[in-house]
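Presented below, as structure tokens, is a lone chain in the form predicted alone.
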Amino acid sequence: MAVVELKNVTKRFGGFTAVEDVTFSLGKGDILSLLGPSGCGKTTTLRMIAGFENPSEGDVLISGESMLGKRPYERNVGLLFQDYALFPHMTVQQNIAYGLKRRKFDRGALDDRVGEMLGLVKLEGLADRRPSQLSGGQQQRVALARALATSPEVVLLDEPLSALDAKLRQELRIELKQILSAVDATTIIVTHDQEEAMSLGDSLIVMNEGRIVQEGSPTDIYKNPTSRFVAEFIGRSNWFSGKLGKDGDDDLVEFSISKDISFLIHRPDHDAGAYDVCIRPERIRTEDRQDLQQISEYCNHLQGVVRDVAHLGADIHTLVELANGEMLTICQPYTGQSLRQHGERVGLAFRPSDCIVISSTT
């Protein structure tokens, strides 16, 4: 039985449709990331599962039971809000114990459970502090402990790391995934951060304008986006527009982007006339042209001129202009190599399998 199931859920606010015909289900311990731009309907979807909004159409089920008409406190759901919503006048211990008290835990069981949660989120020794005495990361852990303390069937996290600085957000991302996996919680995470969504979720749903536009594993969606919107929203991308040319070997076909520039791609399943091709920046190699030609699988070779180089610590981003004026971004790991210079001519290489081919109409 699915722990969470949405069946053709639609939510309207007057004449505005915020969520339209959303259907998905999650099993025990599944972690789903709901990803999309602001206003796409992901938070409204979360609020309907939590009970803060009622669907205009469709049904929300938890463990097979319809939640229609049930208030938030009548659902066994744990919530972690974007701003954490800790009670400032309460200690860490009292914040974590809040939901347990409402469920009439006896004192001994309550203290044991709070102690267990403090250990889970690594806040032993801080039970008597108030939220104002904690760092942002510590507050986030208290909020998570409070959400998990009642052993909810479903845990809902709304932008759980957005209030933290970039470095702490990256550190806690790993820790959060470990904690959720340890408690085997069925979890839905709402975020607009692609890295957060891909690293936390076992599965991923991309939403736009109230609808699900693609769902699957993070790897599958990154490698095989079904539309230009998804490809651009999940990761960085270089785009070419063009038409198919003459056939190559195997299932390869020439893709022409200008009179003098073409490369090989895998032939699309359907003839759509015009296509867009996406190549991820990390899939393009920059080497001397002579070296590139010795690598047989990198059969696509282009020439360009370096227009900008940005050293971002672990990565180097190089902006290269092709002969037709198009700009490509190349992302490579920094391993101590010398940086390319502005105006330097550079060879580019990539494989047909590195090209994501999408119909221009999608």
Given for the second form:
Amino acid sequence: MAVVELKNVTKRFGGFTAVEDVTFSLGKGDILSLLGPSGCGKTTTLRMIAGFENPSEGDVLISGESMLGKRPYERNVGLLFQDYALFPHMTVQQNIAYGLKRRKFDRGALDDRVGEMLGLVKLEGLADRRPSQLSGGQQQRVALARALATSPEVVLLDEPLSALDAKLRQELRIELKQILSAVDATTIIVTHDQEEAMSLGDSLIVMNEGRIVQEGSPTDIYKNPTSRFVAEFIGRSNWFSGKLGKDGDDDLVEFSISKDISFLIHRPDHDAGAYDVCIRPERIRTEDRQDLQQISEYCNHLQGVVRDVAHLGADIHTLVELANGEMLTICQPYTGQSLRQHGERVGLAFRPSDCIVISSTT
Amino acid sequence: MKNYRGAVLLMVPGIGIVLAFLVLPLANVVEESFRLFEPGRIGAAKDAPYTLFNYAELLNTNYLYYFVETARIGLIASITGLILGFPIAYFITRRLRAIWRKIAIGFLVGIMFISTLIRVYALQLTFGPTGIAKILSGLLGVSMNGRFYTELIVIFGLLHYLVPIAAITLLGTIQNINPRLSEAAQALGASRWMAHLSITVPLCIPGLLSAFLISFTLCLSAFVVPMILGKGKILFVSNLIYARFSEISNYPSGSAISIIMLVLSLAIIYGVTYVVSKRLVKY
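May I ask for the structure of the form predicted together with the partner chain now, the form predicted alone having been displayed?
What follows is the entire complex, opening with the chain shown before.
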């Protein structure tokens, strides 16, 4: 049975529709990421599950029971705020014990549970510190321990990693995932950060303007975005608009982006007239021109001139200008190769299967 | 340390003014308070002998009564002011939209600029014999000329400026409390009231303390309100000091009362601050 279920949930604030007809469900232990730009309705969705807002239409069910009209404290939901919202006038111990006290744990059971939570987040020995005496990462762990202490049926995380610096993020992301799976928590993560959403969530829901625009596994959504919005929001992309030309072998078809430049793509399922094609920067290879013909699987070949090269450490970003003036970004892992030079003429190779075809009307 | 001398030079005018207009007159008051007073004179004679009589005299229960009454009514008014001001401040910061918040704050600040004399007579007009005194005292079951009713009107007079002051002082405090804290408490199973009492109110303690101290010191030094609304039945220490200086020209006694008042006020401020910061504010 689904632990959390949203059925056709709509939320209006005055004349503004923040969330429109959102439906999804989560089973025990699932981790779902709700991803979208700010104002897309993801936070409102989270607040409706937590009980701070009531849906205008539809229903929110937790463990099969309708939550309509139930106050936050009448639900069993763990909530981790972006800024942690630790109680500054209480110690770590008191922060974690707060929810247990409200649920009338007796003294012994309460102490045991707090100890257990401190162990889970590896903060034994810091029980008597105040939040102001902790680092950002430690504060986050306390907030997580506090949210998990009451064994909530569902855990809601609001941008859990965004307040941390890049290095700490990486560490805590792994730890967060371990902790969540250790307690088998059914979790919903709300974020605008695609990396956070993709790395933490088993499944992903992308929202825009109050609606769900696509859902699936992170890999599936990255590989097969169904709209330009999703393709642009998740990952980097190079875009071409053009027209379909004559058919090639199998299901391939020519796609021309200008008078002399065209390449092969897979024939789209639906006939929509105009199409946009997206190619991920890491799917394009730069080759010296003479080598081009030898790599047959990369049957699409374009010519270009290098306009910028940026070495970012693990990756190299190369900006290439095509004959029609369009710019392409190419991202390659740095494996010790020599970098391309400004003004150098290069060949670009990619497969038809690397071209994501999206109808221009979506 | 290069600009040390320059900084000292810049401070000279300020220090000079403080010395000339604050420290010196105060020292004069201290000195006067130890002089022997001969009835009939205006102030003590230049060569009057030093004495502790002016202070010893105050131990008389008749005088102590003024201090106790001032503190008692001041305490009632300050605490009532806090109780009324807190919800106003909370409502303004948490419930109002930006434009209404500005209007409300402007209104509170505006009230404080009204002359004390005007507010006092406005209250007199409304709650006095020509106003609703009969009705209100009837409702309370007390005489409208009795002490209780007079005291009530004095407290109203004090609240007239204590409520806006308390609310304005608390605005910043409440503004600085993350509203997520209360939501976090509710998500952890606390009812709204419980969240408010266990999270918001404790975090407001520093603000409540400063609001209380401002209110209480204003009450202790209140003069016009008890003089006009108290109608001779309620006299604060300030009124006693005024009577000493201007009615019987006993400067030494007036000085002694002023000094005691000053010492008591400072003791209360430091005492309350110390207790609250040591015992209640732990973060």
